[in-house]
Structure formats: structure tokens, C-alpha cells
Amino acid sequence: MSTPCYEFFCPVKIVAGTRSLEHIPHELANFAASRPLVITDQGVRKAGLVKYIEDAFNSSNINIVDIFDDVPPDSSTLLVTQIANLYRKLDCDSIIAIGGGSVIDTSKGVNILVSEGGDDVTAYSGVDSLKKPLKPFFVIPTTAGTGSEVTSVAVIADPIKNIKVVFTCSFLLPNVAILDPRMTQTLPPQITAATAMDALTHAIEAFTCMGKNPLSDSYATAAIHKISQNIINVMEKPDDEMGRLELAQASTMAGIAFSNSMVGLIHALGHSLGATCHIPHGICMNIFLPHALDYNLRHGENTLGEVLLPLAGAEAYANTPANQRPQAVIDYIHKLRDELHTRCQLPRSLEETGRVEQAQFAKIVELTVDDAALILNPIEVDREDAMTILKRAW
């Protein structure tokens, strides 16, 4: 399924490891930036994670101008305008995003406005609407799942039109992403599990969808291996720095992979469920992952069996006949989900969320078949197919 001609692009500098946050003043200086605005959320601030960044600047000549810490889980274009106005008022020259997907996407939107001008970020929506590099932008993820620190995409809600606006352009990519295990050690067990399953889904879809290529495959399989080797250990020992770092690196690798190969049916279903029922994205991925893989497999997808090697290891791969490996992958994922449910009640089904009604299935189906993620899914999906998957996931 690999395409004979492909593109692979990831210019983000990655600084990773214990105490890697101490490098951030140096990274700003490399871009002649000295007046950063920090953008984060209340949860990150209350967990004391911002203090690590503040401490890193204590021995430098760079001062944080201000800290905006009120980004909600589902940010909006109105908030982007508010933060951009603060940036301009304080004469900042760079942005440091500390948080998960909502904080990072909000920061990408702010960077559009402070670099391009104007008050309406939706004017720059769509594909490749930006024509020049933006202000220096640094990202410190506090979850190990979204991969937003290495993606050229932002999704921001427009509360006036009640839609989610998508921005896609290589200029949205951060200049530097810093992966420090201290930033994820305080994550609650269920969020740890959900974000890991989000990253696992990114990697598996990157490997099995039609945009795959040899370079994205290498990142995807490495991410799958790191997640399968570390997720349960981190659930048992939440303060395990090396385990946390491995999951953070896996999330970044999966982000690089799917940015260059795209995703498919699992994400189409997850986007639709999230928009309809306001369920966190990682939970959506955990629910749909085995069911969508099973659908693709039964209708002709032929690369899933190779996922068994990084997922379950060389012995399991060697002892499983080739024609049984795809089903072994799906069985492994079911067992992993059961283990995570036992440890932190991560929902495995739509019913277990307590937030979905079968009467909503028709709307979810309509959103799914119109979702752009289906374009590179290896198998075509119609309304009847999507409804069947939803019923199996119930």
C-alpha cells in the first residue's frame, strides 16, 4: 500500500529528556525572542507545572511577560482573539504553549493573528492560507497523546456558527517541542490511559491507511512498540520518569507519522462522536479502535498483521501464523482495553460512557460519512457500514 512517490516533512526541533525544560531560554534566544507570552490552562497551573518553566527562566536574561492560564478544554475563536489582543498589548514577541491539544491549538490560532494581523482567525482557515512564517512558537505538551506539538493542524470551535474550524498549513508547526517527563507525571490514570490510546490509534492508522510511506511506517511502528511496552507500567507506577518519557516520545512519533500519512475511519467516527456527545477524543479512539480495524480487515485491508510485531513482540509475532496475525492484533487491543478499564474505568463502549444515546446514531453517521479522514481510509465506508460499527461499539 505504500505510495511509490511521497512527501515527508517535520521541521520541528525536539528537545527531550529529564530536565529538558531547562533548555527553553536557550531555544528562545536562538530565535532572538525575549518577551514570551505563556498560554496554558487552570489544570496545568494548579498542578504546579508552570513553575518548572518559571524556574528555568530565573537564571536567564529572558523574562516571561505574562501567563494566560484560562484556556478551556474546548477552546474558541473568540478566546483566540482575546489572547492575541493581550499579546499585542504587552508587546510580546513569542509564544510558549504549555498543555494538551486545546492549549496547543489555541496557541496556534493566536500565533496566526499576531503574525498575520486582524481579529478574526477564521479568515485564515482551510488549507495553506498562510503564506509566511509566524512568530517564534514553542510547545511543551502535558499529555502524551495528541501529537499536536508536531502537527501542522489546528481545530478551533467557532461558537457563533457552532462549527469547528480547521486550519492546515506547515507554518503552524512549532519551532521547538520540549518533552519533559515531569510534565505528564501528574496526569490522572484515566487521562494517562486515554491519551496513550489516542497515540496508539494515531500510529496504527498511520501504518494502515493509504497515505503510508516507509518513513511514516518507521515512526508509527516505533510509537506502537513504546506504547505497548510502557502503558501498563506507567499505570502501575505513575511517577516513573522513563516510562512517562517513553509515552511522550511515542506520542510525538505517532504525531509525526500521521501528519505525513493521515488517519482514517477511527478518527472519522471519533470526530463525529466527540462533536455530537462531547466525549474526550482519547476515549473516542479507545472505543472505536478495535471495531474499525475489524471492519477494515473484513473488507480487504491487508497490512494490519504487521502491527503485531511492535505491538506484542517478536515471540508472539513468530508464533502466530501469518494469516492469523491481523486478528491477533485486534484481540491484543481488546485485552489492553480490558486491562485499562480494570485499572481506571476507561470506557470500552459507547454505553459505558453514560453520555451516548442510540437515538444520536443517525447524526453521528451523517457526520462520519462527511468527515475528511475517510478519504485515505483503506476501505470505503457508507452510512450502513458506519451504523453497523456504531452498533457493535455500543
Contents of the next structure:
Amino acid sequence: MSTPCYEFFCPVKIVAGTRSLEHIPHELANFAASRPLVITDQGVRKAGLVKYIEDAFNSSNINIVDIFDDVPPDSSTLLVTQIANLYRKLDCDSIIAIGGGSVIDTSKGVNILVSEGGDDVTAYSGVDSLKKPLKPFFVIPTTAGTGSEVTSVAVIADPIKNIKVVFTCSFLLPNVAILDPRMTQTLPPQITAATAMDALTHAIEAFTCMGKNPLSDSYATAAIHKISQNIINVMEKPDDEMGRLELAQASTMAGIAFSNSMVGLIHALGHSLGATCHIPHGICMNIFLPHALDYNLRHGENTLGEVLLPLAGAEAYANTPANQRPQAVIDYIHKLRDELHTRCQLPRSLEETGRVEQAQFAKIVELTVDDAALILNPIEVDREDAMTILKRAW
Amino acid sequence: MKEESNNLKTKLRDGYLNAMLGVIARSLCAMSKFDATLQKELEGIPDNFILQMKVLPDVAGMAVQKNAKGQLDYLGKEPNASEGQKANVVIAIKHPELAFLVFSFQENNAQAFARNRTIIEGDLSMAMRMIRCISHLEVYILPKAAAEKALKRYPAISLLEKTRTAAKIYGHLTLDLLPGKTT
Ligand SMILES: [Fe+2]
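May I ask for the structure of the form predicted in complex with its partner chain now, the form predicted alone having been displayed?
Full assembly next; the chain just shown is listed first.
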């Protein structure tokens, strides 16, 4: 059952579709901004994606002031300070982030410093520490998975204290998110598959965990439908522009869903596995998705069956008796994972990653029960339960 | 003019919230002196760590601190800022009426969080540990019907075990409350 009391918030303007990048100069002008700093990483640069944005600005009266293209996969608060100083030195007035989770989170941190002042972004960590809107902030995701373009959270490592600093505040939300199919077209097959499974997990957890509500449900089911309709097509034809766009939109919709309902057990396990064995987040999601759903189902979770309609389509849903639908969802996910494994060797089990040892299970269990994502998992999970799921996922 | 503030019902409600938070805090401290499960959870928490729970806007609250012996001490309604005490984790409920839903077992903690009624600030993994400690306590000090509502899963414990542990908690509580004893 949906929670009868809820909050739902997503003030991000979404600009989606072919040639969306060309909308950026006009959108900047809407915010009275004309001196954007672009923040990105080497991967995006080498894939030639920055060129598309530069071209989009060519026939406009706005120039990109500078491009910082060296955000590493594990960014830090020190880098945030460095980029903020660059922004101030060049007298920029807005930020355009192009990339995945690390670039987007770093840019959120930079926006805090350049808007609020100071050199230490950790001073603004925690919940709702910001009290006013920040500088105009645009995000162009280059993976279709994290949903960071519509979430109000940033996680940035503090290398001095050796901790991950969490920032949660609605003012961290971008003003505009641009979904242009060109930006995800060159993603390699395994990353395409892994990030799509991350988005699918966001949508399924949003739909089955305790924070579910009528609005997040509608985004979640629409995202599930788009992913299941397009993932295999895109694996088959990587340059299918419309298919890429569908996955990018699904990722954003799943992001809107989970940022308003939160995630659960699959993410708790995934965060812990990622932190212990340095396995990419999307692969962690792919590994745990069916096992955690199975655990929840067998202990009384009761909304999974409705996922069958968007996942497998109306015909399959109608032909499956109501009491068999939850299991049919899990079976469908197993088949999807097998298909993705055949096409791009996306690991389905801990063993298939080649990077996990059973001796690490105890540590993963300990991190899992300490992960805040468990709060809204519909079913209680203790250490023994987490260990059982890990063994099943081996 | 806020009529409500003079209302007897409101005063009773706020009194009840303060009493409940006080009981939870003191029972948690008492239980930390003998219960192995609680002590194991506390092992993973740094010394001098402070948990604060409060009902906004400053209606009720409690704070407990982990000491060097691995047990919890009751600090009072809130950490004492003048002694340099500052909470590492704050769990706040946005309004006394919303807190009453939780402490009268009409809504469990997870539901209150799902409904955006609760704010958790600070180190989230430590917050998870403290929430487990409180759930573990509730199994023993609440009547079974209330605990079943308060928790996602009521563990399989015998009535004898429940009664024995509850008696121990109350025993320690009474000792702690004896005049002249500082905890
Ligand atoms: Fe995720």
C-alpha cells in the first residue's frame, strides 16, 4: 500500500530529445546567465562529447568561459575547492556539469562554494544546511542510470578526514537537466547494461519500498516500462538514437521516483559490496536485484506483483494469475540478466565478478545493516538475513 | 494568538512525550549495562558519541552518550552545550502531534520516516546502530501488542525471556534513580 502521507518535489526543468543541447544557450539566458563554467571528466572529453556542447554554443551569443575536464571517478572536497577557485577567478556565473555521478556530485559541491562563499564545502554538509538558491546549475548526464540530475543529494570524499561527506538539500537540485541521445550513444555495452539495471532497480525499489506514493509510483512504473522495452534493442543497436533517449528518460524518471520515495535493501547491499570490493554500482544492483526481491517477497512484501504489468506487458500480466505475478517478476529479471550476460558478460553473481571472496561477506553484512537505505525496506533485515542473501547471490 | 498552547490536552501530550523519551533514554542506559546484544552494537560506536532525539520545536527530547566502558549514560533532555557536548546523530520529529502518533504506537518509526515526519542528521551508519538498539529495547519494555506495532518484525522470544530482561532493565533503572547516584 502506498504511504497515505507523503511529500513529492522535483523542480528540475527537463529538456529532452534530439538536439536538446542546442537549447542550452537559451535556457542559460532565461536565468540571466552568460558565463558558464563546464565541469566534466577525461572519459567524456575523449569520447568527443564536449565537442557537441561547444558546437551548440557556436551559433549563440554566449561563450563557455572554461572547461574543467579532469574530475576523477573518486572526486574529493579538495577538488571542489580547486574548481570553485577557478570559477571565481574567471568570474563565471553558472555551471554546466557533463558526466556521471562523480562529475555531478562534484559540481553540486562547487555550486555550494561559489554561491555561499568559503573554501571548505564540508561546512555545508548534512541535511538542509543551505537556506537560499544557488547559482544556475545545468546537468547533462552521460550515463543513463544514476538519476543524479534529479536528486538533491551529493556525496563527496573528504581525503583529510577519510570520510564520505553527505549533502542533502533541495537547493542542490539542478535547474535544468538536458537529456540528449548523443550523450549516451557511445556508452560501451556493459556500462549501458549496468546503468540501465541501476535505473531499473531505482524504479522497482521506489515502487516496492515503504516511501512509495502515488506520484513516485507513476514515475516508477513508466520507467520500468521504458527500460524493459528498450534495453535489449539498444544492446542490439547501440546507435539507436530513440532507444538511447528512452533509456535516458527512464533513468531520469526512476531518479525522480526514488528521490521522492527512497530505496531499500538492494541499495543497502549494493553500497556495501561497492565499498568493500570496488565493484561498479550498476553491477552490484544487477547481482542483488532478484535475490533481495525474493527475500522481501518471502517475508511478506506485497506490491511486487504489480511490477509485472510495466515490466512484461499487458498480455503477460493478464495471463498470469495474481498470486503468481510476484514470482513472474523475479523470473523475468533472471531472464533479462541472462540475456545481458550473454550479450556483454554483465556479472550476475558475486562469483562472476571475479573480485569478491567469501571471506569478505562478514564485512559486507556489517556495512549493510548500517546502511540507511534499510530504514524504508518493507521487511526487517538483520545480519543473518543479509548473510543468507549474500550466499544466495554467490 | 495560539490558543493551543494553553490547552490542557496539549500539555498532557507534551508531558507524555517527555516522559516517553525519558523512559526510552533511561531504559536504554540501564539495558546497556548487561545486555550482550546492545553491548555488541555499541562496540561499533566511538566513545563519547552522543545520540539526541527531539520533538520540534523544542517540545521534548533526550540525549544519551556512550562512555569508555561501552555503556550509555543519560545526559538529560538535550546535550549540555556549555560542557561542550554536541550530538553526533540527531533524530527529530517535526511536530508534537506527529511524535504522538509514533509514541502512542499508531505509526512505527519507519513509517514516520517514510512519511517525511522524521529528520535524521549526522552519521547515518551510527544512526542505524542506535535505531537497532532502540528497537531491541522496545521488544522488552513495551507490551507485545505495542512492540509489534512499533517494529517491522517482532522477534521470536519467550514470555519468560521478555519478563526476565524487562525486570533487569527496571532493576537497573531503579538503582540509577536512587538519590545520590550520578549516571
Ligand atoms: Fe542506484
